[in-house]
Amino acid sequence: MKILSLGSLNIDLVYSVSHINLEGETISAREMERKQGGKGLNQSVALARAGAEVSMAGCVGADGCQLVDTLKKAGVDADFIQEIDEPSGHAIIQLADSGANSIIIYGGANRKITPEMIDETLSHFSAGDYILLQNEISNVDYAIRVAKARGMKVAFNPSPISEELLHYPLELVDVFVLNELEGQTLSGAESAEEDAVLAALSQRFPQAVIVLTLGEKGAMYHDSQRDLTCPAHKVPVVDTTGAGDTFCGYFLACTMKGQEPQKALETASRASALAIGKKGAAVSIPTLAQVESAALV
């Protein structure tokens, strides 16, 4: 069983600041770092470090060599990534002393993925394989339909929220991994309370596995047979960038290896806690050995 991560690759420009600046406010950054990120890249690295056999597909520009190198060094098959005549996607990230972040994304090459590219890539995968998608690339709706028609299992992290997202064929999704805001938007729940959001999601998508991440409150899980919860570990917060992607990649990798959902939640929670303790996105994602040996509260 293989997994294809079809997603974004971004050059992250990370600015260390005292606080996230307010509307109309100008502040100075103490430091600027250039790192590799993008939800697709981060989740691919997490999958590989968790032990999954993962390939990544996407687009970069001529400036994207380091993005591809990062994937290869993590053990990701990067043969389906195409270089095109368009700048790579990038993100401008404010990283506050508290560990909070604020992110602006420019799609670039990520928004140039065509149906033809998707068809060619999916021809290398079979029924029973997984595809993992996010919402930072073009033609996500097409990828969902074609992958499902091939008999693949569709996992979706609906981030960032957009108007077009609400018109995707979400009834075809097998696994949702999403946070409270994304869950409330997709479910249409009037209340932001997590139990109400999860109930509304399960009613709208009764056949799907739903994993609702709750930050410092942990995570919740629902499928047709059970409802589960998993607390978060209490760790010093250095940088929350990429923590959700780490959780997503680890949860799917553990599930694909046959772990019970409760164990997969616990492993993903440990991995994301370790990611929060380091600066950066892809660079902060731990290996499975680190996750298993870490002493966490």
Given for the second form:
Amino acid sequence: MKILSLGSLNIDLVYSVSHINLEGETISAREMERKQGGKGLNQSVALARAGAEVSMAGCVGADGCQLVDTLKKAGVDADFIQEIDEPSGHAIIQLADSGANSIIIYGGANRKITPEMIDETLSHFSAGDYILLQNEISNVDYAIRVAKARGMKVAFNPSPISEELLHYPLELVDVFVLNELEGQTLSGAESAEEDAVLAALSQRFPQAVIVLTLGEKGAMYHDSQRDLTCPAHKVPVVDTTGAGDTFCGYFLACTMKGQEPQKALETASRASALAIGKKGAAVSIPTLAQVESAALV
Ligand code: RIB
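Rather than the form predicted alone that you just supplied, could I have the structure of the form predicted together with ligand RIB?
Whole complex next, starting from this chain.
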């Protein structure tokens, strides 16, 4: 069983600041670093480091060589990444001393993925294979429809939230990995309180496995047979960027290996705790050996 991660690749411009900039305020950054990121790239790296056989598809510009190198070094098949005549996507990330972040993304090449590219890529995958999507590329709705028609299992991390999200064929999604706000948007729950969101999501999408990530409160899981919870590990926060992507990739990789959902949640939780302890997105994603050997409380 293979997994295709069809998603974004971003050059992350990370500005280290004392606090997240307020409206109308000008502040100086102590440091600026270029790193590799994008939800698609991060989740692909997490899948590979967790031991899945993963291919990534997406678009970069001539400035995207390091993004492709990062994938290859992590063991991701990058043959479906196309270089096009458009700058790569990028993210402007404020990283505060508290470890909190604030992100602006510019889609660039990520928003130039066409239905034809999706058709060609998906022709290499078959029934039973997984596709993993997020919401940083063009034609996500088309990809969901075509993948499902091929008998693939559709995993969707609906991040970031957008207006168009509500018009996607979400009833075709097999696995959602999402946070409370995303869950509230998709389900129409009246509050962002986790129990209310999970109940509304499971009612709206009875066909789906739902994994609700709750940051320092851990994660919740629902499928037609069970409801589970998993606490988060208590770790010093250096940078939360990419921690959710780490959780998502690890959870799916463990699921594809046939692990029970509770075990998959626990492994994903350990992996994201380690990612939080290191600066950067893709670079902070641990290997499975690191996840298994770490002493975490
Ligand atoms: O989820 C973290 C990612 O969001 C960053 O790497 C950034 O590129 C944005 O896509």
